[in-house]
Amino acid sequence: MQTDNSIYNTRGRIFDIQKFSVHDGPGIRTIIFLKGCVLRCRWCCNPESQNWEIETMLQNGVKKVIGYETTVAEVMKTVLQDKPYYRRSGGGVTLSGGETLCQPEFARALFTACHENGVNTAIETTLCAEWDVIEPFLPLIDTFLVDIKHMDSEKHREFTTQPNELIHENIKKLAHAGANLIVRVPVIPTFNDTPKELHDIAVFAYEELGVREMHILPYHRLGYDKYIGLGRDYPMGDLPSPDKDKMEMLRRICASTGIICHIGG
């Protein structure tokens, strides 16, 4: 690994590194979770990612510090440990969060280091940022995993605190630029879990954006204990997860538009 390039000294704030993931991009991947997010989705399963500040979370009765400063060089030491697995599986590194675009300098430097070392790159993002922040990432990212949560901006604002016009404008620009896009939709009860809402998103992705692959992700309550550990109320209450039959029905609705639709991913 090169160490004389200034990008390797770029600092950022992360809260976790997850190795040997088979989600969030092709093949076996290392997921780097960055701190900070501009949205506050009610169903967020990583509430510890939302704030830029380093926090303390109670976990199984023990206080755990969430978040730490690091450099690209330090992260790449972990990333390159599994390079043989990336090569064999077509995998690589995915940046997640939080919202990766909240730390653009660090994220760009990390993606540049990955490409310099022959590592495939992916980003999990809401695209809730100005286009001049996003555009420099185009040559650095092999796969964009982009959330489209809802077509109605007011409902999007109600459940995430932000409208969706900027997000949709950015994904159109990405599609026009020829980026490799996969659309992902968290299926959330009371928010976007009707056939019409999912169908509208699929039509937008397939017909307007030209996206060929879509993943629908069933809501779960796995973040509940984190909210309690952070001393916060859980915004989703006791809403149940959609069952397999409902998810399969929604998958078929989306696939009827022509898009390839998977449950999970």
The other form holds:
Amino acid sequence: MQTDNSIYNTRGRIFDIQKFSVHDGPGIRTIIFLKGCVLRCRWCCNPESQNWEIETMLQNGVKKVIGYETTVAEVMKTVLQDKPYYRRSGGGVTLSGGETLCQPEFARALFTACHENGVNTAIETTLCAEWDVIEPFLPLIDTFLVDIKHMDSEKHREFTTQPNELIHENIKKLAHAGANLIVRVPVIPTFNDTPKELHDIAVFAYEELGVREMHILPYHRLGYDKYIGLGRDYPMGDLPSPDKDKMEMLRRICASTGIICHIGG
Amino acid sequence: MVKYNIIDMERTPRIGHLIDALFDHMPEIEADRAVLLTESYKQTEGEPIVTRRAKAFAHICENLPIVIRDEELIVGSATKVARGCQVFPEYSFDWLEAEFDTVETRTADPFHISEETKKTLHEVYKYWGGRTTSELATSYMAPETLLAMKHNIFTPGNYFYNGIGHVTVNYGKVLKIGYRGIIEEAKAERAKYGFEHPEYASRTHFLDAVILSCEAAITYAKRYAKLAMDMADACTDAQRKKELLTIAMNCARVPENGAQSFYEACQSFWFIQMLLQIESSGHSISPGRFDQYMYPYYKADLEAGKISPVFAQELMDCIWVKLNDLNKVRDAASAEGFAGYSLFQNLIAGGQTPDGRDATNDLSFMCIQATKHVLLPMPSFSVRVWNGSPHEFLLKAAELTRTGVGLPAYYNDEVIIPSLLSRGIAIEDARNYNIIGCVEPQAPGKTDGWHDAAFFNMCRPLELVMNAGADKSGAEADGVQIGPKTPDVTTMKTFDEFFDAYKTQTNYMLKLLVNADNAIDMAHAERCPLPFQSCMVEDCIGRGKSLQNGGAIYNFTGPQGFGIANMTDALYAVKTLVFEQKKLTMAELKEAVEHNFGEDISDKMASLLTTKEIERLAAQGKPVSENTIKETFKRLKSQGNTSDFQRARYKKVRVLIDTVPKYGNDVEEVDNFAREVAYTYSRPMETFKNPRGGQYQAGLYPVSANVPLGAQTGATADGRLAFAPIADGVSPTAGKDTHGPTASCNSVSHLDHGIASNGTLFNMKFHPSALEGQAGLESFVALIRGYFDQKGSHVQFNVVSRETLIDAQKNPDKYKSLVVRVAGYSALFTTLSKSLQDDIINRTEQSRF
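Return the form predicted in complex with its partner chain of this protein as a structure block, the form predicted on its own having already been given.
Expanding to the full complex; the earlier chain stays at the top.
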């Protein structure tokens, strides 16, 4: 790894690096969680990712500082530790968040560094950004993992604080540009878990975008402790997770459009 | 075009019945062998020992009760009751006599023993006083060695009290030429010795013993032929009658002659396997490369249309069940160390041919299938992985892992073959390696490896360093000087000084360990040479001497060290906190460790220590009052902590230690340091020699001894509390590897696995969800590949949820067949002691898939 190059000195703010993830892109991956997001999805399981500001969260009774400044060089040191596993599995790095596109310079530098070191790249993004910001990423990213949360813009805004027009516009442009797209849908009871809502998304993905593969991810409550740890209310109340049968039913409905649909990442 | 015929075959109902029958009864101790052995020994007083051994073996083969169990296709049982065991008083006996009344109720591996058997054995044992290998070995040991053993620095208990085992004989040869062929070979060899030959006496007696032993094996099989014939005559079920007649024909032909079919080869294999375990009580008699030496028979039958894959699979499944029919009773302490009724019969599939091509064949896949069909602890099933291993083979293996049976263990040819070469093993033999017992590689049919020769507790020398060679901590602490007088730690100025003291203590203790093992080695040569086993290992017949006298081509002694993770973390903490950052003085650290970091110990442990201390006081003639006992208990229970203020101070030291980076998290500096720590054990080890003309080689694995031997060890500077388990194998300390499985793998791969040529053991535990779906299997295989790319030598997995294990602990009846990976082997979870169960539950569960 060359570190005299300026991209390696690019700074950014992240809050976690998680190794050995196999649900966020192909193979065994290292996920870099960037801090700060433009959406405030009610079901978000990483509430500590949302604010740009560095904050403290109580974890098992211990105060933990969430978020730190780092450089591409520092991150790459960790990333490259798992290169043997990327090579064997076709895996690599996934940038997640928060919203990666909030730190475009850092993210571009990180992706460039990955490619320079022969590491496959993926991004998990809301796509809630101007196309000018997104376009330069096209050659740098091997797989885009993109949420389509709801086809109805008003409901989208109600549950995420942002409407969906810009996001869906960007997805179309990505698809048009031939990006390798995997569509994901968080299945959230009371928000988008009816057969019709899922079906509409599948039709959009398969017919309008020409996407081959979609993943439906059941809502889970694993973020609960984090909200409490941050001194915040849990926005989803007591809402239970959708059960296996329901997910399977929804999967079939999506698959009926012709798209390949998996439950989970 | 598919290269392998991989059929996902259903298990036949027969296999289910055979398994159920295995668990019908509690394992039971039987006396027949001991009685026959003793009868023979009484008649052969004064004859050469090798002759006496052969005559005793023959007497046993001629008279041991034989049974054919319901529905069996492969026959030959060492005991009347399934999973029963014979006993072997020629090695040691007093422990069993002492445990007659507790062996049935003890926590680890209980056995039923009838009053009649007790009485019979009691009579038999009268003969054996002063005649066992263990007594002779003790008298050969230096007093310093006995002292170190008393203080739990190491334990050679395995071979001290039992046979050696730990061998893979040349099964292929017996399958091919039969014992008749071996008899011919021995006769031809014997004819070479003229009366004037200087070793005429020893060699001809050995060869005669071989001939007698082979004849005995043939006789034994023929008794089964007759029994099967008699049973067929009496059988009214046409199908079973036919089966019994085939069995009768098989047993009449093999193992006397070369096998002419796959079925005969299976039967022949089984007689070899079980008779080896009648001759001696050594465990880890490992079938090795079953898929290689059995394949020619399978291929020939298949091509001739004489066998269907389904029937071949059923025969293999029958063998897999039979491997669980054999059993062995150990003393209570050893049972903890080898828990799970395990005989460690390691069987391996895949790998390379002696000339370096991929060796995977249809039987390799069928071995996986058989293991999946029976889901039992035996065989200890392993697979070899090399750069050219077919991906589909590894995926099939991963599917087996996913069942949670803890099998297979994965071995890396790319590390093991060069490692064996470095020990002087020829390239063809190295490529042909298999695994013995837990994790020990060797060249089959040519090696007497003495793998598992002792456990060396790497934590104990550090305790000695803290007290300048005196034992002031641990379960036998009495302040006696047992190691060299290294400098007072509080006067040390550099870490090197401290590390040197650790090496000094270790080196001294390793020499005593060698002293112990060599004494035991000599005792076995003198009192228990094994002509039957020897005739199937090269070049005993050619050299005219038994394995125990150095007849094998390759001779080793492989004692295993354990506690790498604890010692790495402890020494690294000392280096960082005391000598570099100076956040702690040595005196403060020493005090905190001595007081168990301000924590109490369990009542049970405190009572045990109190008893020992009171006994010592009494022995010294000091007055012991009620009050003395009470005060002693209080002091030991609290570990000398007298105030909350004091406790808080010591606890703070432990918190500070916790902040130092730990082994298992892919921290380069720590992991490189671990490599150095492992060298303190493995480097001196390779300089020692054994009496069979071979060298010592280090292993780094604990079987399951990390728990009981941890219970003998005081607190350590890595923050481990007194008497808690020690980390297993080369795995990171449970709960200290917090960066996921790739980080653990990367850390472990920093060790030099090659120099630990007696094997290393890396345990990982996965939640079942980790292997879900095709993607889960693929990632799992990639993880193994990635670890092996970095020169890891072995890895094994427990795939079972924490909740399941906790539930099994509470409701053992519901989980009688739940198999978990313990160390180098799998065992039934509910048969393990509570503390070992806890240890398995607490090992880090990697569920982050």
